[in-house]
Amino acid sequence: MEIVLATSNKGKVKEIQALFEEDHVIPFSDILGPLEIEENGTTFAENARIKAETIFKKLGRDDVIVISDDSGITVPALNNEPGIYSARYAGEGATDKQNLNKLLQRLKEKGLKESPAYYTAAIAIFAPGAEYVMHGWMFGKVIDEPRGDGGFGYDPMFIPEGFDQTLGELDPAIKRELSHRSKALALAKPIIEMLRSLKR
């Protein structure tokens, strides 16, 4: 079964087809072209869900397995802030970024030179007569200052536990060991194999 992802985000969909590199993994869009989900839900579970629903219906086919994501940074110390909102912070079409310096922006305001933060991921998997969602996450916190050109998002200013660099400043292979979507597939991996099982 073809593995469909149901993201745009190139980051995304770079670390996820290394995490499954024996497998044919496409995004979406090469498929149906370009497509805008509203993504309304009030959780990263929610948002994925609805991302994965969304392609899998659009597919129409009983031979994919489409996988979504939804994740995110929460700053505790921010409200919570930017959270299910991480990829929009700084409105509707802003770019990686916008968002960061909107985040640079928000700690400066509070006077913030570092803060406990976390990523989660939370990962949606469609199948014919099959739905989950599963979780992972990663701790650590931000800084106030962008270190490294690595990664995406919010990485350049997020320094996981235990370590003294930034995701942006680490290696892509420590960086895959420690992330929150690498945490969330490793969970989703056997689910797709169980469902690639029943398809043979």
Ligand code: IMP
Second form
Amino acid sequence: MEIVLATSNKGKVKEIQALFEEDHVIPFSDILGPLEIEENGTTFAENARIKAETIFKKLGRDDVIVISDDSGITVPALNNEPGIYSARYAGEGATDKQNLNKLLQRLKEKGLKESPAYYTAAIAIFAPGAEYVMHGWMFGKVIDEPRGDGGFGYDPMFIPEGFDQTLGELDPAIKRELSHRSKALALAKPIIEMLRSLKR
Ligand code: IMP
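The form predicted alone done, now the form predicted in complex with ligand IMP:
Time for the whole complex; same chain goes first.
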């Protein structure tokens, strides 16, 4: 069984491949080329499911397990922005940098130097006859001045609970241990093992 990722986000692909170490995990774009998937769900879980199902159906194979990740950052003091709109916060097709700048600007508008925030990841798994969705969260705060250039997306402005540095500054190994994505994937891993061991 091949594991195919229903994402071409380089940051996610790198983190997910690092967690699967010995396994061969490839982004769908290596097989199918570039493809826009419309994420019109109202929750992280729905969007994760849409992505995994779309790629599973496009591949049309019974020897693959497709994994998707839908994730984002939520700031309760900003009416839960950007949430599921994290990737398009500064508009459709916005870059990570533009989205980060928009969140910095929104904090400044509200006069907030920092504010509690959390990341959510929904991981969906699609395989022949099987579908699952699981979640992971990472709590902390966002600050109004980005620091460091590690990680991706909103990481330079996010400080995880129990730390003083942003995810842009911290060693990637710390993020691997703490992250929303790692927690959801820890739940996904035994399911993937089980699906791989099934004789169909
Ligand atoms: P998606 O690809 O539609 O799931 O959008 C994910 C959005 O959330 C992107 O804007 C990412 O930059 C952001 N995001 C998700 N996970 C992380 C993370 O671990 N660090 C930083 N930003 C993240």
